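In the block that follows, a single chain appears as structure tokens, in the form predicted alone.
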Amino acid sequence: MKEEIIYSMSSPFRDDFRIRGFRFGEGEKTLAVVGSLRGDEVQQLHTCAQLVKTLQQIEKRKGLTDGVEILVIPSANPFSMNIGKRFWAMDGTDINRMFPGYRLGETTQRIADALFKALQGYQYGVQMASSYVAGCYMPHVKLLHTGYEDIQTAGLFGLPYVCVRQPLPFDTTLLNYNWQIWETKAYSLYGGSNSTLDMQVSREVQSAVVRFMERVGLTVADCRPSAGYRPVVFDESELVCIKAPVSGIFFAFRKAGDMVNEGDLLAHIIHPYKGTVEAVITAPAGGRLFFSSDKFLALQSAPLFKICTA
């Protein structure tokens, strides 16, 4: 393993900003893994750290295939993580909305530029991502539909779901999108909630990366993990979204991962002053809860649940 500084930037008030990378093996640029791009992605950071630990063990017992190079970057936003803010502390911009970056631009554009230069040229790219809609998600692989997406290879992670999303105009600045445009097979791995650490989900996602490595020939057979799942593939637009009809205190009876039938009770929304039940939330269709809100306050029209019926 080789530890290096991918990018550094001086700071007038505190220690320098640094992005650290860990390289394994030598040879062709084969796999790059990126952890937290946002300051609240604690689980993503932890999952990458455990992957670094696992890759050290694999490398030590000569389990990596000859002629491959793997790069792991656990965090690209340590400043925001240190103060517990999701976006860049100074101006609230999102590094993951700045790709491919601009070296003469604003701070987050310069960070994205340096990071993307380090990530270009890899055959496969994996991002430990979090959604802009806060809540708890089933572990899954997400791909943006760019015309370059490889859905079949996404199934090699062995996670329960592969979700394909039609990109909106502002999605063209995401890491996943730009990786694909620059000819890297890119996959975003999701699971659990923001700002929390679900050890079971973290282990599942880390195992998925190791499983993927074995299946595409980056490790030898003695590194083989569990078989995983035969994933359900669906378009994100097929999810049944249940939104809050009114605002109030959100009291959920079910959570992400639960199987539900049409008509099942999912939640109550309680009046914040009177304590009365203002809305009874039931399942409009049967399936598995792919997403559940983890907020205690529901805003009118905000997503509460998403059901995968596939």
Second form
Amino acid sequence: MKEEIIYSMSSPFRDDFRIRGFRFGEGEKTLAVVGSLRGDEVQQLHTCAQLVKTLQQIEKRKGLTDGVEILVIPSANPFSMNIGKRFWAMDGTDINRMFPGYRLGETTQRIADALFKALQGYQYGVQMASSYVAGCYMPHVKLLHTGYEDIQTAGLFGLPYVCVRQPLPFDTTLLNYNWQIWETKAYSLYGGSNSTLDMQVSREVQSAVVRFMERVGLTVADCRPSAGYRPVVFDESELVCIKAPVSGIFFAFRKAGDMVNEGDLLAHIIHPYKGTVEAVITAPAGGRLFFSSDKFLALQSAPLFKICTA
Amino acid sequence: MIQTIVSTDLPVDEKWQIRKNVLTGGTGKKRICIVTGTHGDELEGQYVCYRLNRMVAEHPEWLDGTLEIYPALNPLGIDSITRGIPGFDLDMNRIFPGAEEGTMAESLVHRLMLDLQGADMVIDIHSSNIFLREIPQVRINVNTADRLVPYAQWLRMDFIWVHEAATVLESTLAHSLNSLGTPVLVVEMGVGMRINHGYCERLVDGILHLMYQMGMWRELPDLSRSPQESIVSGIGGVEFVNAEASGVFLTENRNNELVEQGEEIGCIVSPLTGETLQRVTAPARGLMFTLRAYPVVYEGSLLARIYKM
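Condition change, the form predicted alone to the form predicted together with its partner chain:
In what comes next, the whole complex appears, and the chain from above leads the way.
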């Protein structure tokens, strides 16, 4: 393992800002893995840290295939994480909406530029991501539909779901989108909730990356993980979205990962003053709860659950 | 007449409302909408809305048509000094045209779009952010320049910046409405969290002048505070000056000045060591229309924008 500083920048008053990378093997740029780009992506950081540990072990026992190089960047935004903010501490901009970056641009454009330069040219790119719709998600691989997305290889992670999203204009500055345009097969791995650390999900996602490496020939046989899932592939728009009919206190009986039947009770929305049940939320269709809100308050029209019926 | 165009329950005894004041006069059928408060830290538009309301109250006979005033597209943001929608990750001006079945914010902007669509003109007032100070200017996407620059000239702002198209900007209110044939002019001026009365008065004059030219205001306003004609940028004519060091940016300059190539416009210093970390100079001769207002800078922070002349 080689540890290196991918990018550093002085701060007016704090310690230097640093992005650290961990490189394994030598040869073709084969796989790059990025952890947290936002300050609340602790699970993503942890998953990458565990991956660094695992890769060290694999490398030690000569388990990496000759001629491949793997880069892991656990965090590209320690500054925000250290002060408990999701976005760039100074101006609230989101590094993950600054790609491909601009060397002469604003601070987060420069960070994105430096990061993207380090990540370019890899055959496969994996990002541990989080969604702007906060809540708990089933572990899944998400691909933006760019025309370059590779759904077949996304299945090699062995996570339960592969979700394809039709990009909106504001998605065109994401790492996943730009990685694909620059000819890296890019996958965003999701699971669990923001600002939490679910060890089981973290282990599952980490195992998925190890499984993927094995299946695309980056590791030799003795690293073989469990078989994983045969994933369900769907377009994000096919999810059945259940929105809050009224606002109030959200009391959920079921959560992401649960199997539900049509008509099953999912949640109550309770009047904030009178304690009465203002809405009974039931499943409009049977399937797996792919997403569940983890808020205690429900906003009218906000998504509470998404069911994968596939 | 105050109308509520969006009303959604918040969890505890409050409604999330977007309201507008609809002012009508004469027999004219044209409709102009003044929208502002998309970003909760931008306040210049509040003064403009207030003054336009007063103008119509004082001279209702001069209005011929419908003037709709939307002071707060993001009321929760303005009330909590939050640039975006509190609790929502995305910039409100990056989720247009929204979606009826989307998140609450997306559904809200969808309803807002439906309300604005079909207006004869929409003026979308912004005031940069807390970091930058802007001279009164109109920003227009190059793809709509032919159609919109003549209208923008009637606002008599100092500068019209015709900028290049970017995919990510396709999700702004202006782009979304312009694409549907509803003309939108984006005005930027001043600095976040403050109100520059002089700039606002000029914009009020400009809006009334635009309305006069559109046949919606019967009295030619006093334009003595405004230039005869705005400077219109060409594509690629704007130089960005970014910080190359992290520290504290000090400047004695003001924006709206003509600067010479190589002229010092400020410096970045270290309060810890007393060093000058960077002498910031103008990369070209031209009009400095943006200047850093917030002194603490990182490498890359935008310090100034200069239109080459």
